[in-house]
Every structure is written in structure tokens, then in C-alpha cells.
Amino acid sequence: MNAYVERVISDVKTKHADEPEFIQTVEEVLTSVSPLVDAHPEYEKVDLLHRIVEPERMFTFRVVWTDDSGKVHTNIGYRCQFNGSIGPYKGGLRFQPNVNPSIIKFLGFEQIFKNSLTGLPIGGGKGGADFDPTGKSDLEIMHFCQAYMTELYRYVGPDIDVPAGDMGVGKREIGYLFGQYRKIKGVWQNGVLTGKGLSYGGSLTRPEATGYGAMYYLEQVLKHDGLDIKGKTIAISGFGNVAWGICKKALQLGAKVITLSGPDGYIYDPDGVSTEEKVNYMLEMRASGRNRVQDYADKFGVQFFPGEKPWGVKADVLMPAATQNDVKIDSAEKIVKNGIKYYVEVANMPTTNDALKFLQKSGLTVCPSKAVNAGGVSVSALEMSQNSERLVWTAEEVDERLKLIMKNIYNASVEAAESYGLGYNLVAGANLAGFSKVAEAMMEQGIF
């Protein structure tokens, strides 16, 4: 490994010792781009790596709101504007009780290179709050979103920072956030948030985009091996919007999703989530606020495995689509033992570094999340384009653009890995392709 890379990783581990998620993603990215740093000694002269691993700015603020009983609550809100060298900061807002500076930084750092891979002019950022929307009434969620935007509005705008949704933040929450922004600013800037409702500037297929993009990426991977996606069995985790998009596109392409998971366990459906009724029921599950995948098992009479994860299920493809660090080394060993050939990360950093290395060494084709799940931010950027031009594209137009973007991301990753003598390494290729564009922009814009 390049000595400069090693030193920066060591410094990050020291300076950010209490931020494990952030350390993990920095180590994974910088290790992959070591050959690129070898080829560009000028990076060390301007200390580019130390600059790229520190956010340009990060805001922390209190969010005070009142519940239905009149009780006052105080949460912590965050927005990390990590790197804006290729465009306005872009990245979602996550409302979950485990949100902390480490998670926000890791998500923001990943977002830099994910957004770079899309080929669109958007920088990397992330935000959220340690607010748990589970079990909250609609009115309570509105009050929280309004309080959150009352603090956030100072730092965002169409040419500054454009947040979107993430875990715990869907179309409803984006609506409340946008309404409060409009009230405070007194202007119609519909490009300030993406993931909006269709009635006020949203884009068709945005809710499905991450799942759709993941399936389009998988198509390219299978084509590389001379295989058709039709008839393939897929085991996934999660049952939210991303999993729903995967299932919906799998149904269209003739593939079969056989597992879903939640905090309570996972379901195994040997017939697959392969009817419109089953796919649509996933929306009902999410809207219920119960956060239980067992509801699917009860409705369709399939097996439910309480407290377990679906990593021991045999399938052609495995797609973790729930949350970070969901697949650890013990799960990776089960995956290899089951003979799974394709491991496609859809959630952000769903695999621990040791598990990821083990899967790669075991000969699996590993597809990294920053490439696979870039479909969501791609359609968000397309939404920004539609907003700026006051246009509304058809679902077919958006889908075609998304398919082309995912194909380009795949090709760029393959070409980058091969150009540095790494063979067919999609993980390293994605990091190299995404990093090189950001590094070039930073070099051209001077030292700051």
C-alpha cells in the first residue's frame, strides 16, 4: 500500500477513534485507490488525502418539538457538507435513533464517490437526526420535520446543498420539510429538496429508483458472465422502499426475490415476491408503522424466522438492502458455504471490511454499494434537472436515463480496475473511478 495512504488511514484512526463507521469506510476507499495515489505523487504535495477525508463543514443543531400529549422533546440534528468540488452537496436525511456523527460522516464520505460515479454534477453530503419515527403520529412527525427544517434552512438551497430522503424520511417527511422551507424563505425553490411529491416538482420513479438501479447493475454483472437475469433467485434483506424497488423490477425482468427481512426476523417465500399483490403489500407494511416483516408471512402463509437474518438462504444472488454492517464475518462464511456467486451490496456499507475481504478472496463477484445504489441519487439529480427546466419527464424517460447511468457506472468501474491492473474488481474499480474525478476537480480548484 502507498505510504501516504497508510499514514492518512492511521491519522484518521487516531483523530476519529470514536467514529468506527467513518473509519471503516475511509479505510476501504483509500486502500482501493492506493494505485491511483502511486500514479499521482502530486496528491501528497498538496495533502489531498487529508483534505478529502475531512468534511468541508458539518453542522450540529438541536431540534425541539412537541408530541401529541404536549410533552417537549429535544433531538440532535446533523448536516455534513462533505465535498462540493463537483457540484452542490447532495445526499439524504436519515431519521433513526442510532444516528450519530460517525454514521453521518461515513454516509457523507461514501456519497462523494457515489455521486461522482453517476457522471452528474453533484457533490457529497448527508444529514439526519437521532429521531425515531416508529410509532409516532402523523402530527408528531410533521412537528418534528418543521422543527428540523427551521434549523436546517440556513444551510441549504438549490445551488448550495440539496437534501433528499433516506431511512426514516420518505415522501411524507420530504413534504413537511419542503412546506416549512417554503414558509420560512417565502420563495418557491422546488430544487432545494428531492424525493418530492409529484404535485409539487417530484420525479416519476424516484421511490423505486435505488432498487431499479440495483437491478440494472446486476443485469450488467450477469451479462459479463453470459447469464440472463430471468429466472434468477434473489435473497434480499429489508422491506422498505429500496427492497420494494428491487422486487418490483425483479418482477418485470423475470427474476424472483425469495426473502425479505425486518428488525423482527426474515421471511422465506419459495414462490417469490412475484405478484403485484405481494409487491404492493410491501407498501402497506411500510405505511403501517409496525416495522414487522412477519406481517408478510401471516398474510401469504410463508415461513417466518424470528430474530434471524436471511444470509443462510440458498439463492443465485444475495442483495443486502437494509442497513450498515449487517453482514459480518460469520454471515459471510454462511454465504460462501451456500455457494452463492453474486453478492450485490445495496444498502450503504452493509458489509464489515473483514467480511468483504473474505467474500472477495472466496471468489464471489462482489458489487459495491456506492455503485449499486447510485440509482437513487441519480434520479434525484434528474429531478433537479426537471425542476430547473420546469419539465416533467415520463416514467419511461426517467427509467431509460437511469438504466443508461447504471450501465455507465458499471463500465467505468470495470475500466478503472483494469487500467490499474486489478482485473475484474468491481469494488476497487468503483472507488478508483469515483475518486479520480473528485481528486481532479480538487486539484484544479486549488488548495483550500
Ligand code: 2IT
The other form holds:
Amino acid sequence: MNAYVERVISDVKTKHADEPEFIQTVEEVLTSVSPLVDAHPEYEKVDLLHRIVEPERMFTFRVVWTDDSGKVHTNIGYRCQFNGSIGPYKGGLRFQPNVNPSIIKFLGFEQIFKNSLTGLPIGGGKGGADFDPTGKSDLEIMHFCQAYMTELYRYVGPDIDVPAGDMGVGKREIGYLFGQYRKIKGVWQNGVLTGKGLSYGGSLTRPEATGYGAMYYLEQVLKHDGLDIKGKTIAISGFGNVAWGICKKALQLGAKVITLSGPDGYIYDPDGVSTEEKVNYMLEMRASGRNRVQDYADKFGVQFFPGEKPWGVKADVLMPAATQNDVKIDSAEKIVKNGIKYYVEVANMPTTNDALKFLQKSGLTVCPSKAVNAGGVSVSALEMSQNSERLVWTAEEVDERLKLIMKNIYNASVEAAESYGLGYNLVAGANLAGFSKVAEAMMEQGIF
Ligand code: 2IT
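Alternate state requested, the form predicted in complex with ligand 2IT (shown: the form predicted alone):
Below is the entire complex, every chain and molecule, led by the chain shown above.
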């Protein structure tokens, strides 16, 4: 490995010893781009790597809200404006009790290279709060979002930083956040947030975009091996917005999603989540706020495996679409034993670094999340374009662009890995392609 890369990774490990997720992504990305750093000794002269692993700006803020019984709660809000060299900071907000600086920084760092890969002009950012939306009333959610935006509004804007949803933040929350932004600023700037409702500037196909994009990427990967997606069985984890988009597209393409999972376990549906009723029921499950997938098994009379994850299931394709570090080395071993050929990450960093290496060494085609799930943020960028032009594109127009973007991401990854002599390596390729554009922009903009 490049000595400068090694030194920066080691420095991050020392300096941020209490941020394991951030260390993990830095190690993964920088290791991948080592051949690029070899080829560009000028990067070290301006200390590009230490600069790129340090957020341009990151802050916390107090979010105080009152619950329905009148009790006062105090949460920590975060926003990390990681890298703005190719566009306004762009990235989601995550509301989940485990949110901490390490998680926000890992998501922000991934977002830089994902956003660069899309080919669109968006920088990398991320934010959120250690707020638990589970079991909260609609009014409580609204009060929390209003309190959150009251603190954040001065630091965001259509040309500054454009948040969106992530776990715990969907269309409803974006609506409350935007309402408060508009009220405080007294200006119509709907390009400040993406994932909005259609009535005030949201984009058609944004809710489906991450899942659809993942399936378009998978189509490219299968095509490379002369295969058709039709008839393929897909085991996925998760049952949220992204899983829903995957199931909806699978239904259109004739692929079969045979598992879904939640914190309570996983369901196995041998016929596939392959009717409109089943796909729509996923929305109901999510909206219920119960956060359990057993409801699906009860409703459709399929098997439920309490407390288990679907990694032991036989399928053509595995798509972890739940959360970070869901697949560790013991799960990876199960996956290899089961003869799975395609491992398609959909959640951000769902695989530990050792499990990822093991899957690659075992000959699986491994598709990295920063490429696979980039369809979501891509359509967010298309939403920004529509907002700034004050017009609305049809669902077909958005879908066509999304398809093309995913194809370009796949091709750019393949080419980048090949040009550094790494063969067909989609993981390294995504990192190399995403990183090189950001590096070039930073080089050209001077030292700061
Ligand atoms: O992880 C992600 O890419 C997102 N949560 C979506 C970000 C966005 O700005 O749409």
C-alpha cells in the first residue's frame, strides 16, 4: 500500500479512536484509492489526504421539544458539511437514538464519493439527531422537526447545504422541516430540502429512487455475466423505503424477493413479495411505526424466523438493505457456504471490512453501497434541478435519467478499476472513480 495512505489511515485511527464507523470507512476508501495516490505524488505535497478526511465543518446543536404530556426533552442535533468542492453539501438526515459523531462522519464521508460518482454537482454532507421516532405521535414528530429546523435553518440553503431523508426521516418529516424553514426565512426556497411532497416541489420517483437505482445497477452486473434479472431470486434485509423500492421494481422486472427483515427477525416468502398487495403492505408496515416484520408473515401466511437474519437463505442475489455493519464475518461465511454469487450492498456500509474482503476473495461479485444506492441522492439532485428551473418532470423523464445515471456509475466503476490494473473490481472502481473527481476539484481550488 502507498506509504502516505498508510500514514493517514494510522493517524485517523489514533486521532479518532472513539469513532469506529468513521475509521472503518476511511480505511476502506483510502485503501481502495492507494493506486491513484501512487500515480499522483502531488497529492502528498499539498497533504490532500489529511484534508479530505477532515470535515470542512461539523456542528452539534441543542434540540428541545415538548411531548404530548408536557414533558420537556433535549436531543443532540448534528450536521456534517464534509466536502463542498464539487457542489453544495448534500446528504440525508438520520433520526435514530444511536446517532453519534462517528455515525454522522462515516455517512458523510461515504456521501462525498457517492455523490461524486453520480456525475452530478453535489458535495457530501450528512446530519441527524439522537431522537427516537418510534412510538411518537404525529404532533410530537412535528414539534421535534420544527425545533430541529429552528436551529439548522441558518446553515442550510439551496446553494449551501441541501438535506434530505435517511432512516427515521421520510416525506412527513421533510414536510415539517420545510414548513418551519419557510416560516422562519419568509422565502420560497424549496430547493433547500429534497424528498419533498409532490404538491410543493418534490420529484416524481424520488420515493422509489434508491430501490429502483439498486435494481438498475444489478441489471448491469447481471448483463456483464450474460444473465437476465427475470426469474432471479433475491434475499434482502430490511423492510423500509429502500426495500420497498427494490420489491416494486422486482415485481415489474419479474425477479422474486423472497425475504424481508426487521429488528424482530425475518420472513421467508417462497412465492416472492410479488403482488401489488404485498408491495403496498410494506408501506403500511412502515407507516404503522411498529417496526416489526412479523406482521407480513401473519397477514400472508408465510414463515417468520424470530431474532434471525436472512443470511442463511439460498438465493441468486443477496441485498443487505437494513443498516450499517449488519453483515459480519460469521454471516459472510454463511453466505459463501450457501453458494450466493451476487452480493449487492444497498444500505450504507452494511458489511464490515473483513467480511467484505472475505466475500471478494471467495469469488462473489461484490457491489458496493456507494454505487448501488446512489440512485436516491441522484434523484434528489434531479429534484434540485426541477426546483431551480421551477418546473416538474414526468415520472418517465426522471426514471430515464435515473437509469442512465446508474449505468454511468457502473461503467465508470468498471473503467476506473481496469485503468489501475485491478480487473473487474466494482468496490475499488467506485472508490477510485468517486475519489478522483473530488481530488481534482480540491487540487484546482487551492490549499485550505
Ligand atoms: O444515503 C443517502 O444517500 C441518502 N440518505 C439520500 C441523500 C439525499 O440527499 O437524497
